[in-house]
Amino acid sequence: MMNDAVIQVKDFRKTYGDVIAVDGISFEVRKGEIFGLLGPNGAGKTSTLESLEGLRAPNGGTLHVAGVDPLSEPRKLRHVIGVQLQTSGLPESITVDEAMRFFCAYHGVDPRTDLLDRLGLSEKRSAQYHQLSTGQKRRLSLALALAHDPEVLFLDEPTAGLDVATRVELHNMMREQREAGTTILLATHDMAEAEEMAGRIAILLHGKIVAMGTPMDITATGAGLTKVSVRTRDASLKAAGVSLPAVDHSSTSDEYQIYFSSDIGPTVAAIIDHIEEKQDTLIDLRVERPSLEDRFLEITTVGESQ
């Protein structure tokens, strides 16, 4: 184990029934590091999480977060994590300004009306919970977990609902919280969020872990092609027997012609080659690596498959 390892997983295994839901899996989150939990539904990305977080018990192996054994010292682990669910157990009748005052009461802090405000939730205080909009039940979710400074913040699909300007804003707070120390376990379909906030991930299928590593290290491997798109004068690459190298197939969108490569540098090189010998003239020209969306798709597909 790493001596910053502050979540820690080792040989866990989940299983209800006969259905084994994570399949002896092993990884280990750093102090002040983003890492993100990837999979379609039913990978297993659910089941980790509530068993770091406490709420459901391990059929095998071990699992540590901040030094605390989830299952055997839950108050201990209650006070040193922060948990945004995608659903609430709050009573509908609860105000805002009330889960707030009663969250913080349970840690033993000062009511976080600051992330209330920050969080555009200050017009709402007087507010009862199933009176607030998807989005609103989301950022109040969100502030209660923020709200005693945890260690650990666990976040399953934190964005979903929300609109673009608050989208950002918890981005921001998500750095925030990285660069004071605070480790983040993220849980999203959305793969743009991933790649832009996760130092690493680990992508989950049938409850194995099938690809970890930086989102670089990931799209990086496998047979994700490289989009290359041309926008030129006279349009001398849609004419007919023009062969590039590395190619594995084109297309043509509006007045751009588009090359999938499989080595971008012969590719290009080609291009520019091609355009200069026809005296046409470069308009525009876009290099576009596989997404981890990209990637994604290639490995649940490959592994549905098989």
The other form holds:
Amino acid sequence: MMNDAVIQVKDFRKTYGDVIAVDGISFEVRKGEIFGLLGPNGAGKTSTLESLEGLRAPNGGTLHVAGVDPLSEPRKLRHVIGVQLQTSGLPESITVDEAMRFFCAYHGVDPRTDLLDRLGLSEKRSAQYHQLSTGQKRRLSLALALAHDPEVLFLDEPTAGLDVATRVELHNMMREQREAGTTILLATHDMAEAEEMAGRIAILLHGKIVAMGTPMDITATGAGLTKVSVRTRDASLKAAGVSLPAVDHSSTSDEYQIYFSSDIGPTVAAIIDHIEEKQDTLIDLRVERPSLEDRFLEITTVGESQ
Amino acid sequence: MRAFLNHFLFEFKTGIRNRQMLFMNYLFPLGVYLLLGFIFPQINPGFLDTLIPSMVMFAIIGTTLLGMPDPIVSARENGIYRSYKINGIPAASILAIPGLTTMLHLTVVTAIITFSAPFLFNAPLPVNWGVYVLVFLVMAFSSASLSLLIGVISPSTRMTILYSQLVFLPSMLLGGIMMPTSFLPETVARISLILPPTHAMNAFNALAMGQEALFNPWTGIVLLLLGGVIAAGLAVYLFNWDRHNTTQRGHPLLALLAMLPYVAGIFLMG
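Starting from the form predicted on its own above, please write out the structure of the form predicted in complex with the partner chain.
Complete assembly follows, chain above in first position.
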């Protein structure tokens, strides 16, 4: 067990009648870490998050958040966690300012209007909740989650429906929180976000963790075919019968010849040799490692078929 | 305390800001008051003698039974209570504050009815103001508690309407609001003692308006108070944070315990 683990999940099980939502998963999240929880719908992400937030009772195993048992110590828990819910859970007629005052009053802290300014809600402080756009509702939810400076932050699809600028701002805030020592559990469908933000991730499928590690670890453990896209002046590579080492399969897209290679060194060397031999000219050559999304699809597709 | 006051202020403003709640808190009871005030005395001049308590009683049961349960069900359905739970807002506050703010709105409506009826309709004012206020407060508390309990046990907004109407309609017809309980057949009058407004109307008429009591009004006040306390306690006990939460502390049928004082009233006073 890691000494600085802030979130500890051990053999956690959650069932609904005969349905097993989470089947004995274990993981730990260290202080100041952003941990991504990925998985298709129904994989058990929400059950895990909600149990850690104290909203559901586990059917087995143990959960601890900052040393607090979410189920038996709800009063302690509320001071150490901040939660941005997917649905913001605010009354339709509450104004942005009122919501901030309301939640801060229950946490015993002064209203954090600076967070509203930072998240671009300063002009909406008098607006009622139902008058806000989806993005504004999410930003307000995040501001409320951060208002009491929690030790652990639970983010459920935090950037869904946000414009690019707000998404960048939100990511910056997440990084700042991480730097300040806040532990973040991030549930998301956005693979690019998980790859960019999370130090480690766990992929859930049918209530079990099927992969866990850094995004790089996880992408490295797949079939690992690297995509090599080449464009030349005379398109000499398009000629039939060009055989390249370590290439699993190839395709053509616009001006590009695309190869999926299991070993890019010999493949790229052979491409260069071929171009020189044919006295062609290289215009563009791109090498793309398999993304987390590719690996996620690979894992979930195999998992579903099993 | 700061949190409680903040919550109270927000809920009170919502009662005016939200169109549906504004309608249920003010426009509906005052609209019906004006309508009945102009029409009923023409049909039945005796109605004028009880116009003020009748319309106050209508305001109380209309605003509470028809206005309070639905927002509770909607808030639970929309995940508002989940976010309240995460942020440590206690169930007692979640239920007590709408109850108290509704009583405050009812106080405003009652004041409007009480002080405008003599000018608009020549209706007599209460002769005992202290008891008038006491009966109003006890009935408002009792009805608000019962409404909270209905909201807590209702699985959906559709069922909320059914449960609310199960109390509201008989109360309107048999509770002494539209016609005196003394006009009812003896058996029906006895059964009507299961309805909180029957006790409140009897207490209003006998103790505040100087009319004849049909049964002991003070016992009725005690039963109303008891019913309110039991209903409020059950509402907190049976409160569910969200519709997905499958662990309930008790079966919704436990809510029927709130009717115990009134059932006892049938045997005590019938």
